[in-house]
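We begin with a single chain expressed as structure tokens, specifically the form predicted on its own.
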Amino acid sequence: MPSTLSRRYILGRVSLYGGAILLALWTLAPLYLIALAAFSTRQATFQWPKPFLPTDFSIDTMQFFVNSRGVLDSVRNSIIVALLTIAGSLVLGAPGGYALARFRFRGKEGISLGLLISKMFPTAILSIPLAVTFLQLDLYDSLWGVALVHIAMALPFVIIVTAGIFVGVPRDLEEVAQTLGCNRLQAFLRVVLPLALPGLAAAAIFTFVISWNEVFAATILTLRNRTLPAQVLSGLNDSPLYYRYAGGFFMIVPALIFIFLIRRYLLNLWGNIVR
């Protein structure tokens, strides 16, 4: 009997790690192929069959992309918009999630359902009303206008995620802090918020990815102050293939760097779940 159990355990672990490796390879393979094409010579882009290992390493393709007109300005615009989106989404979404997690009030279930329903409507149906409204408010072709749209897109997700995180924070700790002299706001800032940082980091990652990759609103609402995805999209039809690979790689790297910088908060979140 022990040998049978041990075999099942070993097979289970092998299956688990094998599935994780296959999933990682499935995820990383496109990134590797894009990076391989971005750092190869222009002639190697059209080679067939494609070499799996780099043979003609070159930075000419990336230099061509970076030196293209408007690319560096659009990168700066994307970073600014993404940071504004993260700040606005967390400032508005964290209190909203806390209210859903801690308070009972009429219409609570309806609000939660409404947040989910709001994600069902495509942004395309709002393109003309948004453009007209932003023209009237003098927000057209501004980074603030794009950031407002991105905040509206990310806010439902942030509220739902933070509500789930705050539910997991024991209410007793907050009550103890209030008995020791803290008011509700101080207890939230000093006790609840530090414990919720891993969840807020996860929400920040998702918000950053939404803002960084969003292209429709940035294309409709800007002409000169375009973000990187909108800038790349506007030049795709008239650009060679190696330019597209370099643009794809250049759009992936900042998101990977951002995730790498706040990965420890995610590791803390996973550790809390395991425990």
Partner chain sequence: MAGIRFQSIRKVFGKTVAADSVSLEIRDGEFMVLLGPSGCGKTTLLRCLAGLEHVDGGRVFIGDRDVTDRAPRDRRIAMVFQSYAVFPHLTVFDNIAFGLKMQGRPRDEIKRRVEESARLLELTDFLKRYPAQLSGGQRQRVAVARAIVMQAAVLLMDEPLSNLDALLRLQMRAELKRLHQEIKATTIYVTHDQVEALSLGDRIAVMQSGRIVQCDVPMNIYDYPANKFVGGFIGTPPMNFLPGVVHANGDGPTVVVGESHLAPAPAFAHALSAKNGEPILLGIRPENLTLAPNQQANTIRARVRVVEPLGSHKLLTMQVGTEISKVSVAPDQRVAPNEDVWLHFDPEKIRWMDAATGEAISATVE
Given for the second form:
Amino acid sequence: MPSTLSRRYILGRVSLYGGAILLALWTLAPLYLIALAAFSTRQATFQWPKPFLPTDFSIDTMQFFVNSRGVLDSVRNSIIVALLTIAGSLVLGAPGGYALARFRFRGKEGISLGLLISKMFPTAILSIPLAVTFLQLDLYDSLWGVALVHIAMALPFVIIVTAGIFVGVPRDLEEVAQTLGCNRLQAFLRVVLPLALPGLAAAAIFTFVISWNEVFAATILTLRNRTLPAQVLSGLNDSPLYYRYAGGFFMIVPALIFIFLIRRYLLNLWGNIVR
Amino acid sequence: MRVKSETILPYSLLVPTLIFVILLIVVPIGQAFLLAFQAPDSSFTFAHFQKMANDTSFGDALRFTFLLLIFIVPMQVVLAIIMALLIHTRFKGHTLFLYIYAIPLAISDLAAGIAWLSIFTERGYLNSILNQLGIFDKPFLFLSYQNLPAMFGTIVVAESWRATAIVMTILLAGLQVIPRDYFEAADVFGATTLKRTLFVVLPLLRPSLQNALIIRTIFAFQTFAVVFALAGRVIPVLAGESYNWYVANRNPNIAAAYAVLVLIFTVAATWFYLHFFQTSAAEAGYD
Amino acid sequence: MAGIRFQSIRKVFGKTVAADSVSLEIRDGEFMVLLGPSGCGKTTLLRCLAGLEHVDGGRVFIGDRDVTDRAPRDRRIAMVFQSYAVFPHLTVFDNIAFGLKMQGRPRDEIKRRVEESARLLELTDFLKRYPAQLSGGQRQRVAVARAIVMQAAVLLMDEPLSNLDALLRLQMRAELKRLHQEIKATTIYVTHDQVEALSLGDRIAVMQSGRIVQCDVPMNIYDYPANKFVGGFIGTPPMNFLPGVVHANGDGPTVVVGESHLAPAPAFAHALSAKNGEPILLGIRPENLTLAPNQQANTIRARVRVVEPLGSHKLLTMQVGTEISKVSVAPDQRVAPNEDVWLHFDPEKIRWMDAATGEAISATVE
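Next block: the form predicted together with its partner chain, after the form predicted on its own:
Once more the chain from above appears, this time first in line as the rest of the complex follows.
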């Protein structure tokens, strides 16, 4: 009896780890392969059959991509837009999140529902009319214009995520600070903010990812001042394969880093997003 | 005085956001409808929609968008449930696997499309491995209009790969809310792992599943960059058509008509899920 | 140092009235306990005093200052929260120093005063630690030290001991009493624990559904509860209640309980005579009931149901007619379950109450 039990246990463990590893391979394989493709020579793109080990490692393709016209500018643009998006959505959204977390007020349910609904809107329905408006306002082909749309897209998420973060800071701490001589703002700055900072940083990174990856609005709203995804997308059909591989890999790298940085917050950020 | 400032405070914290939302979400949506329904003389018209519907790509775009939805969403959900349940057993090293499974969260559909392009392209990695296994001696053209089902399949695979992570995190977050007692109670009654999953875990996961389905369906209607990367314009989709009408044809009216159509589908799908699942508060009692 | 005055305080949350026109005066240096079950409004009253809630009516005075519309920081109060609310991102030193730093005190004064209150609460060895490295009891001490270092006129404590385990709670209770004797700040202490209230309070204000039902020194609260609620809330086990009917004749009133006639103490003769024929409630504490060997004046037949030896005394559960009464007897009292005994009621210790309202009937002083 004990031996059958332990055999069942071992069998269970084996299938557990086997399954887990299989799924990990499924997730990692494309990442490995695109890295392999991006770090081969340009000629190797047309080689067939391809090697599965980095036998001809080369930065030739990446060099070509980075030196292509508009790429470095687009990377810079992407970073600027993402930073503007972080700043804008946190400055606008965090106070709202705080209000939802701390106060009971008339209209709160309505606002929460509104946020929920505004996350539903397709990017297209925002970007197309805004492209038309921005043309009139001279915001077309400007990074500000793209950042505004990205803020609009990120804002509902940021409010909900920051509300969750502020709920996690006990109200008592703020109140005790008030009895110890702080006004509301001081209590927030000295007590709530330091405690919320890791969560807010994670929210900022999350916002960066939204902006860094966004392609539809960025392409529609720009012509020369492309962000990186817009740059890659607009030239997708008439650029060589190795250019695309390098571009794809380039876009993926920050994702890997950021997911690692905010791994502790994964479930809070993405998991509860729809609530 | 103080009483008053206390009541006003939450509103004043929300005012900047509300103004921004009105200017950059509410007004544009109104404008989108105007673009889609307004004739040059400002009168109401269905002309843009008629032109959209008469376009040769429209039928295909509609069909492919829904086909993608039908294939991608179930695949993602099944994969994500398996991943989430695996992680939730908290086996040794599960945090590493969670990190790995979550990586695609931060990868754009464009980048995902390109990554899979390196696999599915004529001289790509899939053909290389098929060749080395001796299955084909010549590359198989996955990404050719002559093999439309294969091409469609590559999109399903790429998009499932990318977005499974989102579904998984939503489900995992939902799993963590379920008190462990439920699992233990099932153990006490001698439930096998399979039975426990089917009859205890999945019903309790229904609210999260609903959320995941809503968000995935919404995004599935917007799929476009991954399709562009793998299929160019051979497989049209609704969001892609909207993009093309604006960028290539410089026609914001028809682009807006497509956008409105996507919005209508989005709302309808959300309503469908909310109606279809109908999780009552009492049923989700732990929530 | 300052006294406190609540003047017709009203506070409503939605449809719940948390404070219903509460008036209360607390003397300078007094230790006042607000006691009541959860939801009775005691914490709300404290928070109104701290300025963390805004009253819907009435005024709050600290000393002779009307602080009703002042922010918490302008009230010269210090508060200890039930959750301790120790700042997790600050060391013990910085936690205690927080308020002094907000006041912009000079560095050496801060150091001196923090070290002094740390010594008072035996925290000197922990000043460099973070709250996460402390036990629950130590965190509680930090919260107290952080409040007393302010040398505020008024010290507010909201159930400060309720999150501690039983032994630690006993210890800290004595500590807090000693502390109050040393610093003599006017203290308002909220608790639902009647033992804490009796042990700590100079006076106790018992609250029920947003009102103060009795405010008096502990022994009066214990011996002379103002109504059935107070008698039933205070004491372990609480006061026993038995229904009876008043019979008034020429010799003065008697109260019929079951088959027995009890003669009330002379001070109540007048008040009870007026209630001839009416139902009445008899309240008596378990320790004021004794076992009598045979039928005597003021005895009632009762049957022993349960005997619980508790070391210092024996607790008996008795059936008196259809009612259950608890009786506390000496540990060496010989008594067995299902034994029929005579219970003697000490007339001087009986609290008579109106059967309908539960209000105590006051003695007439002649």
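Positions refer to the first chain, counted from 1. Rigid core here is just the name for the largest C-alpha set that superposes within 1.5 Å across the two forms. Just so it is clear, the structure is predicted and the values come from calculations on it, not from any experiment.
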Legend entry - After fitting the core, Leu126 CA displacement of 2 Å or more between these two forms: yes
Inset, instruction - Compare the position of the CA of Leu28 between these two forms after a rigid core fit and state whether the shift reaches 2 Å. - result: yes
